[in-house]
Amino acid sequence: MQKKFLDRYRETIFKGFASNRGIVNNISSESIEYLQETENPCMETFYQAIIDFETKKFVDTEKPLVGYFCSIVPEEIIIACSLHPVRLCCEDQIWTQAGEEVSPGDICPVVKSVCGKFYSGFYDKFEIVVVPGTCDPKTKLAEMLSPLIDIYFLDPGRDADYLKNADIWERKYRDFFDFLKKRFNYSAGRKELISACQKTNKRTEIFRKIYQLRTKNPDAINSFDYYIMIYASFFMDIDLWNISAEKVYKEASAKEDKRTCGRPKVLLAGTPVIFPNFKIIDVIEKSGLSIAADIQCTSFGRFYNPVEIDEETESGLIRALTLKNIAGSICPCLLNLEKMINLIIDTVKKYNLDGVIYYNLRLCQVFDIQTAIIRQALKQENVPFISIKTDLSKEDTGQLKTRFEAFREMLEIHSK
């Protein structure tokens, strides 16, 4: 539902806290560097993508854009009432400063680096911003955003079970679309639901090849592209996403003979990772390891997974992205450990992979809590595995590699 979250003080809140500070980053330095390291010239899009939108430059500002945190919220709704989604999560150091402004030091940095740039001015240009009720921080970032933009405040609840909450999930999904639709006086039905899991059901097809390739020879496609492609598709037009990202594979797999990976193959799981914050792989990846596949929210858990239409009918399409964004989550928030343990096992064993890399960025509850309990459960399965939890600064950079080297060292005496 669409809430008017503290309107009475919004002129009060905004004129106190909205900051007229120049927030100058290194952005387009810090792509340039990981663009120079890449051996897939078709890259170059998607690095030149991330620039464009850091300086503003949007790539399609002909459709309304509306910005949504988390997988939970169906893009391909978004898509199908002509507009431009983006979702907004961001993990950046100097954002995150500026949104101590407004929000205090000691909770999720990713909500302290939306503060920071919806207080700065970034994202004046956007409609409106759809907030999920998954963690509380979001809950709450829904009344810190609205004095500054329109919240349309997305609960689902946090019960993944399908048969108990479909019912439940469709007339949210449904209230969604039906608002998107008034709002910005459009009419949109089946036809365009069904072009729009088109699309995405396109993206998942070629993020699966690009997946599987890696876990066989994550060098034909390095871990900086491969997260540079991921955060890339939070902005780009999705046409323009699946273009490229076909010629990045064609290109990785022409090449894929002549490269090998003598390094030990771990899994990467929990916490996302989101440019600009790359510490967590330059580290693993200095330190002898190969990040052969992921299991995180922003990749994996929301391109993997396709729209399943059994039904073409707008109803059933709808329950279609229910069980594909809220039933099929691997988000923390919501009630499915179990799933996530098991698929961590079953994607270790399905890739031959050599171990399990749990990471937690500081102040994060919800994946923290849970680390014990997938610690026993691999030990149970003896798949080799190591928890980190870290910061967006690099003040511990040479303890993580100390860490990881370690990790690698048992992982080679493990294999043997």
Second form
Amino acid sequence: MQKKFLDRYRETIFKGFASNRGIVNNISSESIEYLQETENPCMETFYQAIIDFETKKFVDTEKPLVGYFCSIVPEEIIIACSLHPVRLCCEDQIWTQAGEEVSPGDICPVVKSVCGKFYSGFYDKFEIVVVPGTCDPKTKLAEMLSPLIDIYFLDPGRDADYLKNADIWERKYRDFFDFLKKRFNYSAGRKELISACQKTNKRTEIFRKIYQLRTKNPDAINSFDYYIMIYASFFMDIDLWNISAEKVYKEASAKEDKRTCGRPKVLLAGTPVIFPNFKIIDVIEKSGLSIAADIQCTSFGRFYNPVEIDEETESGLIRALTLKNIAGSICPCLLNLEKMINLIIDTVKKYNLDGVIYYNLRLCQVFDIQTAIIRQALKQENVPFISIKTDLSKEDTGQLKTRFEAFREMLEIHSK
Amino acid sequence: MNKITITRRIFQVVSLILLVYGAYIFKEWKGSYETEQSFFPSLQAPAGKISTTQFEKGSILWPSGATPVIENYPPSLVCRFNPKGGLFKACILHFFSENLTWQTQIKYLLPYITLFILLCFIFGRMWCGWVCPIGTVGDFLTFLRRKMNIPLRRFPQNFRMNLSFTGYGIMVIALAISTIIGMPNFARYQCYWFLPYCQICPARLICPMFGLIKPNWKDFSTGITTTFTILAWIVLGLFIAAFYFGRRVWCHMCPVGLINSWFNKGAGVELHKKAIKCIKCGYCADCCPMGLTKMYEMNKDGIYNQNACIMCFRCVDVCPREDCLTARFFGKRIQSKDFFRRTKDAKKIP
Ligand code: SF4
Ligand code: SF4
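I've shown you the form predicted on its own. Could you give me the structure of the form predicted together with its partner chain?
Expanding to the full complex; the earlier chain stays at the top.
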């Protein structure tokens, strides 16, 4: 079922927030900085894709665009319906300011940026936007955007327990699948689903290779390039992404042994890092640490697990998708704290990392709230841990740098 | 690609062929009573054999009652009603029922029982997942359902629990009847009540067909045989439905599986879980043909050997986290370490 909110007030609301319309069609200067130089020539495809996207060319595709948020929305189902999924999560300061016209200052920056982009007419090519009810701001976002665009609200529930919820999830995903088929008048079945799963599994395979390579030598593909690849996957055609990422991997692994990483390796956990908000990576790298692994929902959480097809019936496939996307997710909005702690400890031990940086984007409560418990758990396992809280502005860069440098010194003493 | 499952499928097919056509392949072991006796000298045919009505009369090497039917009994061997199995024959329940009725002396049975227990201690219930021809037939039915895009029917936990209680009930009754008719006073019931479980077992109808022999579909000669015939039809129907719609629910009830399951805890083949690697995705619970969820629930490192687990290692295969679940043989890891194996081709699902 498609949700139609605020239908009666659509016109008024639409007109009411017109002042921003038509602004910023150019990529912000901050973003350009990160797209300037790269060591891997193969990264060009990704850079170009991002520039195209940010300058409102979006993607070069005939297929209708479907926007979505969060990893719990099944990309595979969107792909299977011959649509082009675009993940709309963004953390851009310029857009945040634009969004403050519609949304209050004290809410999640992602919601503000997204509101900014929608209310200023930047995102106008989407046929439909799928909003999951994972956290409170997302749920409200569904209503905030409803005057502008058709919304599909997908509510997974907050309990990630397979035993309790598997059937419910399956039904919800099936509804979503049926809705898309009906809305776009496309008949898709298990053949399409299987081929979509194959595509994402291929992506998983490449991503795993890249991930493993980076845990050994984070410099082989530097953190910026890595996160740029991740961001590009939000909107790039999946086949194109696979091919380009494979190239990057090949190139990086060929010259892997020539470079060594002398800096302490850290695991970056916490709020997802989304282009162009690379401040945190910038500061970490500049303070002499290197991000060797991450467990964020935009990258690891989304790519690391394949869809394990056990039953190739349609319902079996849909079920496999729910397990990958909801039950296996590490989203802190669901009851996932233990999983998250286990994952951090396991990743650190497995790849011999030196420490953990837990990144809280200010106003994102779900990550923030569990910091203390993670800290204690890691203390018991004797894993060095630092948590930082910051926002999108660049004012605290110096302060952060000092903290990271202190942390680096601690790691160096710790590892001796 | 799921390596273990592919191996298992191949193993199942090979076992099916060996068990069903073993006597054709190993010609010199015709499966005749004499040959078997030369391998197992302890075999003694009890005098005065019992007539049963399970075969179409005259269509089989052993017309009912004429031939001594003592065979060798490696553990849980395939059905006695498979006419061409020869050396590879007779299941463990058949073994007990038959010998209870014959009141065979324990010393003759000891080698078989020892062998059975030994194999069970090593392999646990692997028989069910890897060898059992009826299970293979059932898996084929499941395969058909999957190809036909019919959703799997999931049965609740307590339903499956009740199934195994039913299985135990049937087993106890069957063995009790076998014992009673073995007593001299009740010997006159033997021709109707011999091998009571086998008479309703779906294998009695399925196995002969592999040997291109017509099973005895119907015997309406007396009230008792009519009852057995109708019961056998019902059970066969349930069997097909259970495997077709619900993967291995049937196996919760099968008495052979139940006997094997006593040895699952502490068997040499074991499943190991490393809890810290688990991301609670539920794939292991979702794929389990027996519908077991304990693997998913386990929060501690350790060996997982549930009674009902048929050691198919499907869960090991689908677990997306490398090193989380491992199949071990006396503590040594046996499955491949390459975790890319699964992501290569999502389409090839055995
Ligand atoms: S499949 Fe593996 S990771 Fe998923 S719940 Fe089972 S044991 Fe855990
Ligand atoms: S628990 Fe694993 S090995 Fe045991 S029956 Fe289930 S899937 Fe097979």
